[in-house]
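One chain is shown next in structure tokens, namely the form predicted alone.
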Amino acid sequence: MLVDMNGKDLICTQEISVKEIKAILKLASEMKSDRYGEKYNSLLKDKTFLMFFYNPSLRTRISFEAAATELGGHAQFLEPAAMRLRKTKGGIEVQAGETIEDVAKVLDRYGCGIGIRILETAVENYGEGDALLREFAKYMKIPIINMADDKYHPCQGLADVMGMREHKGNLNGKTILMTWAHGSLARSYCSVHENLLITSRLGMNVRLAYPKGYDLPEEEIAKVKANCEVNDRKFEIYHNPDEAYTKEVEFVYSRNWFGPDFYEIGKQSEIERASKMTNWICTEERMKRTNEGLFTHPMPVDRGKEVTDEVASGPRSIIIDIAENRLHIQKAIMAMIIAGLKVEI
């Protein structure tokens, strides 16, 4: 079957088909094995990919710039704080009389695609970052790629499962433990949501562990549950970290995320609250209870809080492989939705 994603937006993996997910993963693997080959190195020749960064980045910016270069194109870094875009109480607006419609339509004439990164600290309320991407998409003909908003991070989710498949093969029927961890960063939901959504789409059992009071948004959990039901897989919730690590688990994703009242209490209050729950950390002792479980994380890792150094730098950690895969996944996405490359699956 030939998969064609030409011109599509990618805001959340839940909004594309499983066949499209598998096509991206297949192409990314091929690109990884022939990284500098001639087959793909001119797909974006003389084209410019625009990048809006409302929040700073290490992996996202560099991996997208490298991806565009390796496809023969150019990635243009744009920082809204230095432009006519500003944060307001009601969300994101445009100064000097310019509407998002006007900005979107102008940028549509300049680039071949646009990536937008806007996390929870750049908006006043949950969901406003995601809404901004969709507002731009409404007025743009060129494809939009979500480089992480306050709800979703599709490129990270795809990189996660690419790395997991590289190490343990077909993920169908395997189990992932997504566990909350204490930390000093008050992290957003986006990477956690994407991992839960895409792993459940690909037929994995999902085990979610967190202290009471750290429930994830109900609408996203409902999607994960529905995915598991469609695939006849388990969805389980634990409130005790020790009970969650068992022989059924093949992957452990230990990450801090903020509580539902984050936007009311603020970042510092959230950090102070989370830092007291030191028992919620991934350790070697806990990893030994799993089925030769592998440790995964989107990075940056809050070492000593989310996970011990022994685990994060140990032989069962696949975090660097997954970080590398961001580059290959993004090349595959850009090749398919911007260059129009079709993939046989």
Contents of the next structure:
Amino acid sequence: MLVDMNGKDLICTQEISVKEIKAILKLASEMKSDRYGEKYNSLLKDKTFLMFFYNPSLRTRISFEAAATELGGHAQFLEPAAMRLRKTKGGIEVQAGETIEDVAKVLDRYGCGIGIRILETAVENYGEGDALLREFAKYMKIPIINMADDKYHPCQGLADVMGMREHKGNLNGKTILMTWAHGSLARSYCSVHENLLITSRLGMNVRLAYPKGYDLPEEEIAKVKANCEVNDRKFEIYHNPDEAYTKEVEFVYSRNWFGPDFYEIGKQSEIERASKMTNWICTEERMKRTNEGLFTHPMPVDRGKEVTDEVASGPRSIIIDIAENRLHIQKAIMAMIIAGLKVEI
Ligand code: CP
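To test you: the structure above is the form predicted alone. What is the structure of the form predicted together with phosphoric acid mono(formamide)ester (CP)?
And the full complex, kicking off with our chain again.
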């Protein structure tokens, strides 16, 4: 079957088909094994991919820039702070400037595609970042790629499963433990949501562990449960980190996320609350209780809090491979949705 994603937006992997996910993964693997080959190195020739960052980034910015270069094109970095965007609060203008509609329609004439990142402290309420991406998409004909908003991080989720498959083969029927961890970064949900959605979509059992009070948004958990049901897989919740690490677990993803009241209590209060729960950390002793479990994380890792150095730098850590895969996944996405490359699966 030939998979055609030409012109599509990518905001969350839950919004594309499993066939499309498999096509992106297949092409990314091919591109990884033929990184500078002539087959792919002019797919974006003479074209400019635009990147809009409301928040900092290491991996996403550099891997998208490298991806555009390796496809024969160019990636242009845009910082909203350096532009003149109109800002409103509760419907009232607090900063005069251009509307999203005008900015989007103009950029649409310059670029071949656009990536946007907006999350955590760049928004005032949960969901505003994702809504902004969809607002841009409404006015643009060129494809939009979500480079992490406050709900989803599709490129990260795809890179996660690509790395997991490289190390343990077919993921169908295997179990991932997604566990909350203490830390001082007060992280949003995008990478966690995306991993839960895509692993459950690909037939994995999902085990979620977090302290009481750190529930993830109900609408996303409902989707993960539905994905597990469709595949006849288990979805479990634990509130004790020691009980969550068992022989069924093949992957451990230990990551901080903020509580549901984050936007009311603020970053400092969240950090103070989370920092006290030091028992929520991935350790070598806990990893030994799993089925030769591999440690995964989207990075940046909060070492000594989310995970010990011993695990993060140890032989069972696949975090650097996954970070590398961001490059190959993004090349595959751009090749398919911008250059119109079709993939046989
Ligand atoms: N994982 C990830 O998106 O990393 P950056 O925030 O450094 O881009």
